[in-house]
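Next comes just one chain, in structure tokens: the form predicted in complex with the partner chain.
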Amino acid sequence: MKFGVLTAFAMTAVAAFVGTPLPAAAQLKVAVIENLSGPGSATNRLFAVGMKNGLTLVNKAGGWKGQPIEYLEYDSQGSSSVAADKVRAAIADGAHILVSGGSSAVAGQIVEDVRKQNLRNPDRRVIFMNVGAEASDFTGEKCNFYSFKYAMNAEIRVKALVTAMKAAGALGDRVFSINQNYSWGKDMEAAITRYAGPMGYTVVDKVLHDVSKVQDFSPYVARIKSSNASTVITGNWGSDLILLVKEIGASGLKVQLGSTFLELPGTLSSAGASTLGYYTADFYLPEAGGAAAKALFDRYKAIAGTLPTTSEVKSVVMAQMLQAALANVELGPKVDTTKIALALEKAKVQTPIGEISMRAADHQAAVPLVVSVVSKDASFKVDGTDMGFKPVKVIPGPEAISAVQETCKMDRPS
């Protein structure tokens, strides 16, 4: 430390003697803290892969006013305790922006750590960019000026899903809500109930079941049958979605299904033809984005070797949002994260399916959604199957975004 001060002093003295050259601009460091080795890392790590390639694309396009942005990567192992350690490691390594998306548990730790870091070290504030953790708390009770949520939430997904399904005449008037019994499933159930009135359906029955533990969905399917529902809406993911869809298919029940995570890698290939005709709502580009999406995908493939998955695309778009914000921030000898945060609030990016912007009140991004139907006519086939997602309706960001939660009390820098 002493040596560092002395050297800096000597260098300043030399610089003053030689003449005053422009101070070198500090490099912006973005640290991804993601589950790279724990359970579920196969899907979670895609956010990290996408961010790495997204920053490569951004740097090719000039980075921050010509200066490249550095990418750092940390393994949260899917545990919030480990994530707490990695947040400190990332900050010690000089990170200015933290990125995570795979898990709301890990994001919950990072949001809090960022809040405390910024309170305790006002001269070393960091920003958190949440690319995929969808818990609604992050823009509610846990909302924070330095935390930005580019992920959606249950309400955004359900609103888009039922709007598009109604317009396509696929909604029916009797909806069965089946979800996983934890905060996400409960958020979904609340949203499905909330939109019953405005969208003109009744929720005939609601079920919350254990997460990733149910092996046999036949009792639930029997319940769906006896409720005489026309449509099932679910926020299930992974095995809970795959097994539910397969069981409905096997029972021969004629029912429509709306979901939120059909596009996760492996879902279509595992659930098979039972998914045909079912709806899903997500930020999903390939077909709806047309030529612009194809251009983005080609650029991505040129550096990554493969076409991006939805999670990767979300990271890439978030990297573009960062670049758009940085265009309005001056380079300097020190990275001013407060200025970057203010710029992030105003940044807008034109994606192939519409504009993404950030709402300053609670830092929830207005993300356009594509509601699509599983079909054999889709131009992009998924998972090596003959099926893909055919877009039905694109919901623009400002229409899709949910209302600001009353619990969000954000302290803005004065």
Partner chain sequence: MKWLAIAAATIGLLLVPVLFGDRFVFVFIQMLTASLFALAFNLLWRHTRLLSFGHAAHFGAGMFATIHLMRLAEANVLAVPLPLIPLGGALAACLLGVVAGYFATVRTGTYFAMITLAVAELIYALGSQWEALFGGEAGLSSMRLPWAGWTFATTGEVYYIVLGWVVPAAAALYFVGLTPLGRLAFAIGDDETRVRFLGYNAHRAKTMVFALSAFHAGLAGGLLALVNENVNYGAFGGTVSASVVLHTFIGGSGVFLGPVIGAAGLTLLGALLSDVTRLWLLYVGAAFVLMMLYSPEGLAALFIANLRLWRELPWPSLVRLNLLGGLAVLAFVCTTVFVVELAARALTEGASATAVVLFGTTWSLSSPVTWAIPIALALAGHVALKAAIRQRRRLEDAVA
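For comparison with the form predicted in complex with the partner chain, provide the form predicted on its own.
Below you will find a single chain and nothing else.
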């Protein structure tokens, strides 16, 4: 009885000494704004799936110092104007970090919306983490302290692709450039042209076509044939890549092909054996990661029920980058996004193919990537086929990253 009285007295004394208890720590909210229902959604929604599962893995490991991170999701429908509405909705719902990756057009809208939000509401700043949109101006004229680009860009991909293909004797000396007519495709065309001299090839023709609207690529394949190209290099993705590769195969045209998104689900199964011998350059193909990659895939499958696609792995790794940053940010009654942004600049994650780090000068991540060739000898078969991606070369992040652009004039918080 005396123990109980003394305990009660001690608790009262402590309460009187410290005053009102401190408020509970605010919960961090991460909002994915992605194309979940519009054209291209079958591909783009994978970034959202990966982020949801990636944050689940982070929360299972303790979240932010014991507090779970909340996941929010909004459908941009692949539209910049809809994305702008979703940004406002996410911020109204309390989001601190916005995530997107399936479209450079949508990501460009989010970058601008975040810039305006932070200028107008310095006490309610938000962060944008770009997992897959690769337009180069995000780390150029549109670079922003609160915007982080974990995606690569055309310069990084093309440099790796043509270097590895040349070393393998698969590049040829006459290249046909075909890409989608928006910021990403234009960046690809420029990079393909820029590396012609250093890599010893001539760009014999260039095509920019509408995105996800071309149903018949036979006129373009006829143009490739008439150019006498030895190699086609393309940044196409989704149906534009599938239909292009299928038409090349159906025509009987014998050319080499270098790609940046050949590993996306459905491409090999749709295009078939005509893809054998084709090259692609992307982050994280499983065979290059060995046992560590298998362990990551197994952890993911345990919560998702399926093995992750490359797009999902990108989101998972970005969630790990956030986890690494939050380890150095204290919990408090309010989420301080400036402190989180400063921590994101210093965060590093060791992946099965090498380290990922963030460059503070322009917020471009140094991401390792793998150049691989479609082969029946690959250990990991994809799309239910007897084919997969055999690694040819792994390029460490510091070697792969492109130079800081002169157009990046980043204003940093004082």
